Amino acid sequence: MPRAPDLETISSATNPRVKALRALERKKTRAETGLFLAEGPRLVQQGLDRGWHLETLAVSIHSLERPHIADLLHAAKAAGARLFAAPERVMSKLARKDNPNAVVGVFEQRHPALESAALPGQGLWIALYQVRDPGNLGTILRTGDCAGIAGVVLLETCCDPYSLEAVRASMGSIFDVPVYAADLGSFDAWCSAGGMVRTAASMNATVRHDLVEYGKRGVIVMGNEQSGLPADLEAACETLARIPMRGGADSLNLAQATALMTYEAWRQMGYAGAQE
């Protein structure tokens, strides 16, 4: 049976170390820091697999027996992590959980540039404009990556994708799918320039979500959850698909409206990629 590795024990939650990791559920913190915030030992085994910068481990003592936290203690040390463990109370405040994960991790946050994003022959993007709420991006970044997406667009000013909130919801999907941000001018010339097909989810469409052909490089643009599209962006985009429904509802949650456009413009390229 492995044995974890020998660490520093850390019992307050006044420590210097424990009080950085905490800020980091503050935006400034994670702008000044450029650090986020992984629960769980699978969620920080995948940022590792994926060649993420682990920058610190923190696990709780009573965790330090079972033989999958010793070999991830042991990949973290590898990959030049800072270990710390410390009692469950302490972890708690960490992610300010009644029922604490015994990991948590801390990875350098990625900022790719838009313009250096490599298109392939056919492939599907996200776009999303001023998206507020971390729990719907985090779940758009999961549904993407199940379909296989090339990658999400953050357009204009949108919650932090780094936030507690949304790498929870991801389950993972923040450490596989990049995500890009940019204004609209820039947005509007890489849709020109790799002749991506944009489609917008709008209530002014008259085509339905699942009669419109979204292209083999194709752009699903989402808007606000509140305001929808501008106009501008809407007038921008090729096609605009309208999401049919009846009852009483008279719109569906972000989230949910993504993953119907999304799944549908995967089926028209036929799930390429999909497992058996």
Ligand code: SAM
Given for the second form:
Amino acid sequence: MPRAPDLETISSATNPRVKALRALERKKTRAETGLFLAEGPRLVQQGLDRGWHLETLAVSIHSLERPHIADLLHAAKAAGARLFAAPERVMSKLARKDNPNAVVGVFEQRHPALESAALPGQGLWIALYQVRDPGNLGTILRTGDCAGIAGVVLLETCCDPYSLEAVRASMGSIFDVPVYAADLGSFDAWCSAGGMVRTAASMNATVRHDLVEYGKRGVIVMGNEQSGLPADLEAACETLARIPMRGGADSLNLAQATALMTYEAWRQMGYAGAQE
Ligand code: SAM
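Can you swap the form predicted alone for the form predicted together with the ligand?
In what comes next, the whole complex appears, and the chain from above leads the way.
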């Protein structure tokens, strides 16, 4: 049975290292430090497997004897992470209350430049204009990951993909789907340079989303939860698509609309690369 490596024990929630981790729940601290939190052994392992830099790993003292936690601690140590163990009453300050054997990892954020994205990529992309809800953003990363998209572009001011809520909702896809940030001007230049075909999901569209050709270098452009898409962004898109609706609601939820668009585009590619 693997034994956990020797590691420091922290028993007080007021310890500076614990406080530093807790502070990462705040956007300001994440921006200043370039770090973010990921909870749970599966997520932390996924981050390590994908080569993300793990800065710190905190685990519950009660989980130290578990073979998979011991393995994770060895992997984290080998990757250069700082380790500590803490009792549940301290871990519960760092992670979900409903997760008593908590594991919390602190990873370094990545901020790749859109211009450096594999030459205005082959494959399918998703662009989100001023997405505000981190739950929506995380869900979209997860959906995009399942459909094998090349990346997500956050247009103008969006919520933080590295917030706890977005990372949770992404279920680990934050480690798999590259996320870029761009203003409308640089997004337009990037699309033109790569011959990208933009299809906006819009309430103003008349063409049904399953009758649109998304193309081999397609970008699905989605609007803000309240205000949708601005007129100039819609005008820059090659096609506007509408997802059929009936009933009383005036629109679909952003993450659900993105899923419908993404899966239709992938269906048109014959679900290329899908697992059997
Ligand atoms: N009142 C907003 C509007 O006029 O666009 C509704 C915003 S909706 C919650 C968020 C985004 O989801 C929209 O901007 C659009 O991109 C997409 N969306 C939602 N329902 C859609 C539909 N039926 N057809 C096309 N896009 C839709």
